[in-house]
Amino acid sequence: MACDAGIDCVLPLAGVTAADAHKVAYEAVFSRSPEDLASLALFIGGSSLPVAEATLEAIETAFFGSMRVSVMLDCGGCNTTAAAVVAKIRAVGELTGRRAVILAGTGPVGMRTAALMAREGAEVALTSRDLRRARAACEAVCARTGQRVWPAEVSSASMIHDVLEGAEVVVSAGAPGVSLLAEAESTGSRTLHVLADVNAVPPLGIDGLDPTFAGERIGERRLFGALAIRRLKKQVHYACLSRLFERNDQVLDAEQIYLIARELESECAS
């Protein structure tokens, strides 16, 4: 992604954690003169969101005064994907007061999506097959953002029917190739108006939702498929990487990346 975005040089550092992140920060800021610090930036990836968050905090703590470089966190693509999903949904209507359900939301994408939707004023339920995992994810979201998200267990067809009762928005955020919502269940709901699926690998997370749908209207519903979401995600990713080098003091986490996604989606709509 960085190479495609035009970044000149990419240096991968494996196994970095909060315990040694300060070393990376020092190497970044002391390898260049202050006026050249904008020419280097740090990208935090990895597969563990808690580790990535702790690493970002440690890096920020190590910086001092103007001795800093810009940093972006996108663990497993969680921030850019979640930002693209919510920007797409937000473009077709307000989220304030609407009930939203994030299916299989205990992963990084689901947690970030839940937090951004709650920030937009939605009443968000985050589901898992294990209620304890759902509770832990909701507590983590609240601890980081102050946003309240409600846990729900979905381990059977009857449970998914219950959790969707009254919901207007549903996002499938599960692993690739795992079906979470049957077509009959989604079409049978009288309240669902917006459906989004981040999984493009068959079987789809939401059965019958074409991955190429980019807000197509079918009846009273707006549908967003994984490939359409990914197109915006890539645009957001490229834009964020470019902006890292505009100044040396930017920190791009979920909220900042979401604002960029809103800008890009608004430009596309106009």
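Previous: the form predicted alone; requested now: the form predicted together with another copy of the chain:
Partners and other molecules omitted; one chain follows.
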């Protein structure tokens, strides 16, 4: 994607440990000239959020005062995706006090979505088939952001019914091609009025939610499909990459990337 975005040189470094990351950051800063600092940025990808977060910390320890380069964390596209989802949902209404459910939220995208929704004032439940994994994810969210998110097990149809009880917003954050919410289940709820699904690969996460829906109204509901979310996600991603090279001191993690997503979403709307 960095190549798509027109970055001149992309140097992939695989299997980077925290110690490697420190060294890479150190050499990015101290082997090069101060005037070149803004021409290089570090992008933390991979698929494990704990590893990505440890990498970001290790990178920070290599910097000294203004001797630093910009850094972006987006492992598995977690921040750009979560920022796009929450910005889209936020654009159709305040989240303060709203009850939200993040289905299959233990992955990077789910955890970041839960944290950003909680930060907007929502009461967030994060589900998993395995309660312990849900708890671990909620604790990790809290440890990083101070936001409380409630864990919930969803390993049967009755459990999903319970979890959706009173929920107003539901985001399906599961793996591609895994169905999480049957049409009957979502239709049955009287409170639900925003549904979003990040999975574009059939079967969809939320059965019947057209991936191209970009906030379409069906009855009382607003629907956000994976392709519409991905379109904003891509714009956010490109805007972030561009931001990285404007200065040498950007740190783009969930919160900063969310601000960029909100700006872009409001520009689109206007």
